[in-house]
Amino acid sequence: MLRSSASFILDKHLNNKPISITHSIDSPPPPSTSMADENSNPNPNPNPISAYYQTRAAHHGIVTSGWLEQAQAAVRRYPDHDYSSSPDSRRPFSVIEEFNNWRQQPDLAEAVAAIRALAAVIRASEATTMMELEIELKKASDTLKAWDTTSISLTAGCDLFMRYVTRTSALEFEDFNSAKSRVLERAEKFGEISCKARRMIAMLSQDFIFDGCTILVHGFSRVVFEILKTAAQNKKLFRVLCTEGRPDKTGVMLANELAKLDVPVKLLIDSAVAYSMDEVDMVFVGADGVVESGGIINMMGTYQIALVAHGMNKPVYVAAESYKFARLYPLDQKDLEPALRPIDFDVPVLPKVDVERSARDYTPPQYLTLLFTDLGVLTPSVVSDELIQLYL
């Protein structure tokens, strides 16, 4: 498992309640289910491959004397209510339908999607107080980061936006109605400039790509393929080496989708990096989570790709939408939640053959020159600042 970072724990000695940590990372919805089915398992995607795979707040207001009678008023007027897809019509709201709803469009990111089915959540609450509303607001993101566990940037998106819509005080507004607003305001702004992030991103890298220039990328990142076509729209000459991303080949997606750009695009077998990196002048990489160490969770493979680049004097940018910071600290490899994914050797392996099936793997921040984010150019050193500002 991730271990929890510092400010986690202070968290949890300030908030005086205990703090789940879960993660995750794309992935169909799971089947319909009963309240009762629900209860007994509580990850709704009982799956052993990763879903993501398959598809690919502190409160600044006082606390009065009545306000554990409020919490407790909220609490029995909600006590079973859950935001999971179910087959009663009746149900007016379901999170998981709106949250799949907006993953339909291709360009929208997880995390985003997420972020757009709890603004929904807001506008469709029939909460009294805004305890009432914090309450729903809790229920409907835990169960959305329940929807994927191993998805990183799912559950940071889904803890900031809280951190994020949940500053606004009640006593700020004379009545429950204006508060309201004014936090569906803040929660519609997070999620414009959510899906503002990849550009933004694609114009701060602009000037680290120069004409004549080789970039070595792995896999398939909306974020550094928004990149990559900018500075082919701006007219600058550039070739670039795709590995191939065994063993889902997203790779070589990005290189059919360079090669109809225009862009020269040479296609490389994952093994060949080592070999290749003499022709290279950057490496871009995209990554599933930003921790705060500065380092990345990112697709198999992009740690000893970032090792070669390193030994080899040549610089690595990441590219991540600030959405994917979370307040995780891994060590190691180990410390990963495995996100499993199916890989097909195209010969027999005997039942005997212990596979390796995890998905992604760690790079520390040693190994990364910068990063690119929403938030501007960033060093490794710089994120833990960052995160402490996102979530304070």
Given for the second form:
Amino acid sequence: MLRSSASFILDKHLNNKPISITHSIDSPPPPSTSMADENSNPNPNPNPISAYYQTRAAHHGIVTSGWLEQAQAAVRRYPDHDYSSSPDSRRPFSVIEEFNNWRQQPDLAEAVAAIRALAAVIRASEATTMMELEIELKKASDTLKAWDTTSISLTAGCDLFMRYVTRTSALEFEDFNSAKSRVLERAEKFGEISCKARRMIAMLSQDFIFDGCTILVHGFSRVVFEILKTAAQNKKLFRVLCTEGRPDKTGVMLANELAKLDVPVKLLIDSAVAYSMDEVDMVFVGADGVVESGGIINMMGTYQIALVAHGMNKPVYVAAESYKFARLYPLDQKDLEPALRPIDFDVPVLPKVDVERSARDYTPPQYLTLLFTDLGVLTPSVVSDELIQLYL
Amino acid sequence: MESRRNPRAVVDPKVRQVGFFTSSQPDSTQQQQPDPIASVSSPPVSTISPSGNSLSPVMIPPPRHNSSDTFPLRGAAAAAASAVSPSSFSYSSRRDFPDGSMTASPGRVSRGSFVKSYVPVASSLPGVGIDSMAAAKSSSVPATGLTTVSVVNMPPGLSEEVQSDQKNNSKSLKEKTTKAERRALQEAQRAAKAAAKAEGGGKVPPVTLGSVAGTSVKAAKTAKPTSQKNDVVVAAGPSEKKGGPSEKDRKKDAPHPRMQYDDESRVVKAKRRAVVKQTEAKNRVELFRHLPQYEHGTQLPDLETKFFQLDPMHPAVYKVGLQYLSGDIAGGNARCIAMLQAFQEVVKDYSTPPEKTLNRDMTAKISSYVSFLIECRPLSVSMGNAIRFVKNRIAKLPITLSESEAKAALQSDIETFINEKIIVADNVIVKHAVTKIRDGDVLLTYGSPTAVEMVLLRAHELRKKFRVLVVDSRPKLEGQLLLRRLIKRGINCTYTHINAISYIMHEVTKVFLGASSVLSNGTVYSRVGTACVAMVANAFRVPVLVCCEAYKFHERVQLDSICSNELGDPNAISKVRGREDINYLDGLTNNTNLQFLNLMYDATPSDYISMIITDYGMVPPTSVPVIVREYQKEHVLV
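The structure above corresponds to the form predicted on its own; please give the structure of the form predicted together with the partner chain next.
Every chain and every other molecule in the complex is listed next, the one we just looked at coming first.
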């Protein structure tokens, strides 16, 4: 399957089975040991390619030759790092393992996998007091967060889970076991909610897609795809303009997927957004993270699309699950931890040339019209309200 | 309001009569006391009145020049008094005693001299035009050099006469057989006794403030319709009535925190009951007539002298009030903490009067203190919230608690408030804000916001490399203080005035501002000039970060800085201290064509604010109502 989860690829690497990734263009598979090392380490990866990007690339099955070279170079640069002796491996239960298990499920978002893994932590816990359990949970979530510091949804999902599970009056039980089962119940519930979030967003957004409309989408967002798929199933008549989504060409994938559903689709290069904005009725984008201001952090290019759309008075809709709400508040583009990615320019680039390799940008809330979340259709300013209520 | 007050004025004489006859007898036995008191009290006259540029507290000009009713009569009374004789001089000074009559004498003596001090003016004009004349004089005080009320400004002979008259006023009074004079004498004795008691016991006798304020009200009221002679008797009367109107009355009478000062009747009313006799500035800008504007610095000596008069006022509260008035305590947090600490003292020294419950009586007491503080300086939103917290806590005290327990609980509550909502909140803000400072930043700040200062110092401690631009403005020049402290720590600073803001803004990477309060539409209410800085920053696409503790948030919505604001001293902008060469406006301050507007605050629309950093984290201005909601919920529940 095209949208096979990253974990498939990663796990295959783990099993030392060199696989040929169908979409990677004539690139040799990476030396499996290096990949395994990189991905099984519980610590933030010191190499210049962020774990965020690796995950993302793996999710979309796109591994460019440049990336592979960089990855290998990175491993060569830190040859003495031995991640196998991590504290997790000594324990019978590893949250990372669990996390990776969950991630093997296709279509399961990273954050949801993390939430499931944390629920499993509670289940497997041998703690005898609530405090102990909470500490154990905290440790597990920290491990998960450290696994990929650049992923906003992973961090946010872990935080929200901790909040949702531990901040409850159910903890007032005198009996530990009943309290634990209550917490587990909540954890399962949270996992369920998160799982169904995408479906719910798709339902909510149907009212906004009218017959004959033209929708511009950017990159490949599984939520946006779900929305469009649902709309197509509902026999809505609409047209989709897909941006190319350089450099990992995620837009091309989306265009292909939509074509399979018989949705009229047109592919644009990323720089043609302003050119074709005239014929666009609405813009749909996904989000890696929704920050406190109500703005979003998303794949590079979202900001400029939002700016163009704002300039032409077109609505910009964001589809994002509520576990992507993060307590972050970037003031500007540089106020983020950059998630770097390799960029494959077709022509050789001299080393003197500096390349902007950030994988995502920040779109301020004033350029967004509405956010479709599983909490409902929100204006950007409500995000902060929800966050305050969740965290305070 | 009017209908309720009028009957009281009618009823009062009766009460006064009763008081007069019953209480006068025992006091008359102590005839010897006035002498020592008079001699004791004379030093304060010499020390206090020349020190500040005080004006007669009696001389409150009306909000507008044409609308006074109390004034001409008072002026006329004084004029008449001046026309009589030295003895009637002391007489007329007695007439004014009720303003602070149950009191130690310093206030009284200076009060007497006040009256005399403007006698020359009064007598120079026939009674009709006195009002405007007096008003003019009051506003022109600093300009004309009539900075002290005292004896200095009187004709020399006259003043000596007055002094000597005061020295042996008891004797001269004894010779007189007028009823009023006898009464005045008894008055003095009673005051002496009260003062002695206050000094000896160290505890404030539970005489209400209301009585003092109330009597002055009545004095003014009754003064109107009567002739001079009657005026004396009647006015002297009400002070007899001890513990008359309680704090409750005072609370009812207290000016609304956002009273509209262009509503004449209300202003006159508020004036009458005010403890702090502020002198109103004369030429006010039309748009801001609804705000109180006073000549600053005029009322301080008067209040200082009243220190021993205001028996019901707790000394700690009084001290804080004076500090507000003189500007010694400025800045939202400092003012709030000072007030709360004063309240702690109040709680500590509090004892429930018999037949009363702590919850109710204490609330009334706090209210009366608050109205005093309002008279000193309009409350800030932060103080309003703190007061609401204190009152809420008092009201929620379980009835079952004993008095000492309740007091201890209250004190610790207030302590917790100071700690959690202000001190810890500031630390949290610093923690959040520091994450936004990166190496190579150029940070701009305006004025001297305490939270921002803490942020900058902390960032410096963390060895972040940044530069600070301190923007300042006349007349307060608070930025210089900040600058001093920053430089002392070795932070690289640039200092400029707000005039240069558009020039320097292009090199700024972040703007950090403080706030007096944040309103629920995200408007930031802060030191005047903040809006300008924020707008320029917005135009230059520089993020504006506002550091503000959540206890300063208010659910009010304000769209402009007109409807609620504070007016500063107009003289502060009309002249530059120490620069005689550029004081072009000398002598023009009285010109009716010239109005000074010295605003203290302005409202910055939320569009210009990128982020508000509070103890609840970093939130967009649109989330203020959420915090207000949560915060108040917390208040109610906890």
